[in-house]
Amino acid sequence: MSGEHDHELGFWRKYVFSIDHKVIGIQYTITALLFLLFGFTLMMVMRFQLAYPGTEIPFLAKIFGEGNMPGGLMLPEFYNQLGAMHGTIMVFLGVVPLAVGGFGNYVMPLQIGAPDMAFPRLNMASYWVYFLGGVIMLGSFFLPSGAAQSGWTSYPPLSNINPGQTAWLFGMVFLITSSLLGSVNFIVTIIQLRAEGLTFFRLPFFVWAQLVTAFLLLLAFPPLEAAGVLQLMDRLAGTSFFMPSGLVVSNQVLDIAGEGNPLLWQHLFWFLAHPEVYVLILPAMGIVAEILANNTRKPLWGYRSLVYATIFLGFMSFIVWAHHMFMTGMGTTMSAFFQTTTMIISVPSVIILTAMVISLWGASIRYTVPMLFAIAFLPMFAIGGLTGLPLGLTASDIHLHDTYYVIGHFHFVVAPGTLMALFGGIYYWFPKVTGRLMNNMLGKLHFWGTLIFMNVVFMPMFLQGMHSVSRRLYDQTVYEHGKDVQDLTIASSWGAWCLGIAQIPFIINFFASIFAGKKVGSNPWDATTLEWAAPSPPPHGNFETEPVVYRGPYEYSPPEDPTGFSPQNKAPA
């Protein structure tokens, strides 16, 4: 350990500039909760548009300026901003840096018996390189070109010559960067750092889920981080890596050297983006098997082929990314073969899915709050995967291809699924991190707001998008076919917004029982990992003796033991 960890540091050094991993990890979870809020809050102003086009907000024109919102009445190109930045946002700066930055950070180490991670001045880089991409990113919103709004996709050859992109790709280069960094941390530590006796098959799920998570952002990150580049090149330095020659915009051809490919972007892109959609629910997946063995009160069923279904998942996610491209004329063969990987990537999330539910069978159910949002996940993972199908298939994505559909499919992967097991997550561990509990009655309510609301949101995107309504429009009402589904709109308007209410307990409750919630002891739910076995909060180092792990990580039950759980650095009798 450093030399620095034996003498009181400053407030600097102690909580902003911190090589402390519970510190990085309290950082990462706080600033992407307020980017996840401010991402939300676009979301909710985008759907006053879509619920009631050419409605003035005059309070609005104030908060956003005249040249966005003149009179109130929101422009298209503003709209597109917020689209581009809201999916940005909650993806890139909300829900991976809080399931890896922030979960993976604080509890990773303590879970394996390590008093830090493996390089702590790397890990404390990791964050401000993504808090600088963050500030970027909301400081374009202020640039007089405005935000992106080429979508948080940044297709070119829109990207390249619409304003505001620059910035975009900027801040996209700091955030690579810091989940790079981030990456190479959390394998090193993994295998280097593990308390004496932890073999492989004795981590906790949840640790196999991040190591899985940080080996597919050191792999597919890369390729992302130089189309980054180029793209930068293309808009700053005359290049035309994406840009195809002869290319006329306002009727005008456009003087560039031309002979660029936009579809070599969209490889680039998709190379990353969908085993980033692993990235988002690998870590959220882990989480939930902590709470259900935990309150079900007996091992995790089929832990081993939990364990080989998510490596498989890892594998299968980098050879299924052109399934986003069937619309680019890639022909039958190659459509046959990402058609085919996609189907058999639904086999391992079935197993996961499938011995998630085996586990409850049987079980003596606590019904807390963490175990009501792990339990919630489990349906409404199992919606946004079976959605997926028709989408991984030729013939039927065709006619769903940027329509509601695909909305209403990725939101309840990541936002009823993932969000939910996020949220289950700093419930279960809000006690480890502070000493006391949060609110249980406060808990109940945030939960069946969230769950109730969130489904009223994105179930009628499903409609709409067999309806036809491309995703893209920022009023469906100029089409008839879409005037058929406005009240689907505007009822999914209404529960954007009931859900932004129900977040108001879940804020109360968080910062709150930080100050007043009911003290508890070092292990509050008789869980059986190793986070437990140290103090609430944890010092500096983690542990007060260096922990020597005896067992599996969920012996819940055992006949031998009257306690009901027996811990793993529970020596044998």
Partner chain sequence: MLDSLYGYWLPPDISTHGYQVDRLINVIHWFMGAIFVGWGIFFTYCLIRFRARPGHRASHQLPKAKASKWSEVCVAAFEAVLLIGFSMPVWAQIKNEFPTEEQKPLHLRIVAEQFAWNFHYPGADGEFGRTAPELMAADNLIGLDYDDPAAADDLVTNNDLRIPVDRPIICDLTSKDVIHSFWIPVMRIKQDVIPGMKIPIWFQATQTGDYQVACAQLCGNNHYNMKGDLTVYSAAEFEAWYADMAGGDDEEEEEEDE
The other form holds:
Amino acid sequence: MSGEHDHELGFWRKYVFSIDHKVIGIQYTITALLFLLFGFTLMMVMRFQLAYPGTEIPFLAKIFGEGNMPGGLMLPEFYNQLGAMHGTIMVFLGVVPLAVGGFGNYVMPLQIGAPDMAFPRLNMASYWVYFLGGVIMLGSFFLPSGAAQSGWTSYPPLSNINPGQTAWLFGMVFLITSSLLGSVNFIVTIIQLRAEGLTFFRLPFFVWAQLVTAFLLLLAFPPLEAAGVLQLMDRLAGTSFFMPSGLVVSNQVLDIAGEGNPLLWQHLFWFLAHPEVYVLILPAMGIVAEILANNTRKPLWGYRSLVYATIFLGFMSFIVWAHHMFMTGMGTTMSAFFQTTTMIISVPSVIILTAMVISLWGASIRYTVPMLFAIAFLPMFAIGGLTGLPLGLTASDIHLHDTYYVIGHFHFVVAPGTLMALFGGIYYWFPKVTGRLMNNMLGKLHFWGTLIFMNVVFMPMFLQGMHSVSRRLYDQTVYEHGKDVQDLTIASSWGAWCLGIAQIPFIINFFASIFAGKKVGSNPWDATTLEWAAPSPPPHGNFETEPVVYRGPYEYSPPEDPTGFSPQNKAPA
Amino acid sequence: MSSAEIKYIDKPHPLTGVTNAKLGIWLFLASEVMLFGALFSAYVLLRVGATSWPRGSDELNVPLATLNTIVLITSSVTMVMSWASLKLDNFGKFRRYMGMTIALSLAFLVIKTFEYTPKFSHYEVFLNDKTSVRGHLGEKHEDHILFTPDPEKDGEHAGVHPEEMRIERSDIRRLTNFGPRHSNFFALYFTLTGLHGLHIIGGIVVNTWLMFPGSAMWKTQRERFTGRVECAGLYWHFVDLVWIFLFPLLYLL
Amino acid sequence: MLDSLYGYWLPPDISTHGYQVDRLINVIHWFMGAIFVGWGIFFTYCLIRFRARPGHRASHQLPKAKASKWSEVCVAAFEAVLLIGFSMPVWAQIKNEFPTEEQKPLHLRIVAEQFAWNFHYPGADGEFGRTAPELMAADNLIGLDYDDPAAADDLVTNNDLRIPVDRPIICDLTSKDVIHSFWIPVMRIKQDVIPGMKIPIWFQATQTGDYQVACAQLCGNNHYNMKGDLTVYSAAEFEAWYADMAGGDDEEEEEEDE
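Can I have the other form now, the form predicted in complex with its partner chain, not the form predicted on its own?
Let us now look at the entire complex, which starts with that chain.
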């Protein structure tokens, strides 16, 4: 039945300009994975300069051009471009599109028993707008001005006077628009299109995570868009929103009106970028919850408190932004407020993590590859979260602010944290998408390599930061304290390169399994949520018959069911 | 294929009471509130931090803006009428009212253009002795410029056009027209009204589409089409509302 | 000399207030370590005890874990202690309790630019000369107005901060161009320098020696190299240097600073 319908669509409508949420989800996933690889490559190049400053690698001059790396020696402006673009690409083009655009698009409608997203054309538009934003960001490397080089945070006045920023701003406008379209679509779909019987408290936790994430994107991104418009005006129309009076660059007074405020940008930027942290982490928690419940073979502990904690987290994330700005000359009242909210927001994170760990109690844990990634997420995220504490308190932040400690902290949240969960999600839902399993052996190799080397990369950063090495330094050995811990930098760099090698099994596994993976039925993991009730891969329209839901999402090992699990749509006896 | 159909496209969801599109447009408007909210906050922050801030009515054209306010409010009324006509099954009337809405929004843009244009040819020269002169720029030379100051507004020489004067470049601290680069006041004025203008253009595109090619849906899915016009209307009222905030903020306060 | 001071943990602390910062950092890390280890033991125990094996079945019954509530309450309570007991008082001291004039503080102006730190000493009269952006030039980096009588004995150094030990220092931080961040790691003082704002900070050294000033905020291509030297003199050494420098005429100063 659906086959006939598909035949009517040509190649372009079916695979390129498709309005099917599954195809769009796959497009997002592939594009985001490529961007992740690209962003990671930029970092591996940077790590060479960091580990062996001033060493020439002649063949890199051929790749990046003599203008950027004369004779293979990286110039500081190119280093700054790589740094700014690594951050931008990883956050806005890699992790968020993978977690929300990829997993959200593919899995969420299936989990709620919907035939598609509420607005399929809008869904296609949001992918292509994202794609264009990515093209602009990548293309900016080839412009005469080069890519943005003022950090992913783009603090003015530096970003107002630095080359390359205009393309970055245009790229961001596209990415923001894409996120806004996507988030409207997600919220409407979750609220309107749930299958019969699927009440809010029967939703899989992943869907909850996507719902809160979508609200964060919807409400937090517009202020950054506003900030982007103001910065574009500063750069193109000669305004001075972010430029105070009397600026002197290279001993020349700038011809501007002045009276602007550089901190205005920081407020608008962090009003987005703090919720953005939760946009990065919530879908990952959702994925981990799914995999944990499935592989512990028991219901999640404290499902309701997980949901309440997530909503509370989403709400609180709007009022902690200025803890990124403690060093901007903040007085005691404002810092007291933001320190307090920051400490409060750590509580729901603790609740979520605790609930997930207690879910292990009384389980029968299957150590499948997705489960390994999900388990590793827990301690890695714990490290990331705990090291946020000294940064959230002003007094300890004095020493640690803008050092490698910060880099270590948020990378532990996003890389060994979120990325581990996303890898787990790929292994977990791969059989749904392709009808085939990924190879177990290669998966385990990928897991151990990734886990070990991620720690080798990011652990030394805490010590470097403690030891007062600033972030974003082209060459830390100009400082005495930088020289002291240069061996840590070298270790971290080797870790990064080995981490790159550790991804090779994954790449092989991913592509080979599409064609040669072991064929499995529609529910290889004996899972309960609705996506496993659809065929693998699901046809256009997803379900053969409209699913009806009778119970909560994680009815594993119920005493009354001899099969060991009761899918949500299984009619009660 | 019954399961492949997306529900609640034309009929409201029994629990939420709205169609997908209506919920979607409300969410979109929520994000728009955040967008303009952020810009209004920027306005407040910059104004509070400024050493001096002009009165909007001294700098901007209040009569034209008042006229534009009337035009926009009228267009909101015709927008409601066009939707109501569909509800009453009168497609002809829908087209007439929609046409009026589009015409009024175009009129808004034309008036806006009349308001914008003179600002770009009107200059202010800030001199090194901390005074400034407003007027129109004549010939520009390497070492000096020719400048015709504006007539004084009050005092004994009110209304008299002064002679063109010569100003040495070395005396000039800054020369700028009354475009966005003049000061934060004008920067905000152009950014806020410009962004609002973009929203007007967006509305015109949507409304024109609904009036002509999009209205083919009226023949097949009446309820869904009426819903679309209602959503376009909600958006249009929002754009109107933004202007209701912008007008006093920029022109009067 | 520097090498011997630095270990792998925090750098040495030569300030009067820094021990409080260090104490908070250490307490938090002990706390984090305790949570992580305790939690890790439970986690590992679960992973081993509840592994899937023949004859073992997961229990559908959820454990009644009162301990989790207690642990959450404990974490929250401890955070409250860190916040109210440690962080807020230190911050209030740094922000609000500036040295009084009776303590004879040394006043300085610090003018950051791409990519250097300029230090402006008031000289013997204790008054800073007027500065203006229009006067800034390659040979007058802070735009000092030499026609101003107060500027006559002013001393300006470039990337060279020299201060006396055991005497409070009050600095006004300003930037000519972009945001920088003034950081003396051993002094446990860090403050963003924001163009358009004048931000006061204070500190007091407890040890003499040679140290470094760093820029902590990305400020452009040579951000990495925006470092200054910090020399903490004894009171007598400082007076000798200060009198010598501020007394000489301007030309000489520039040369000696280079």
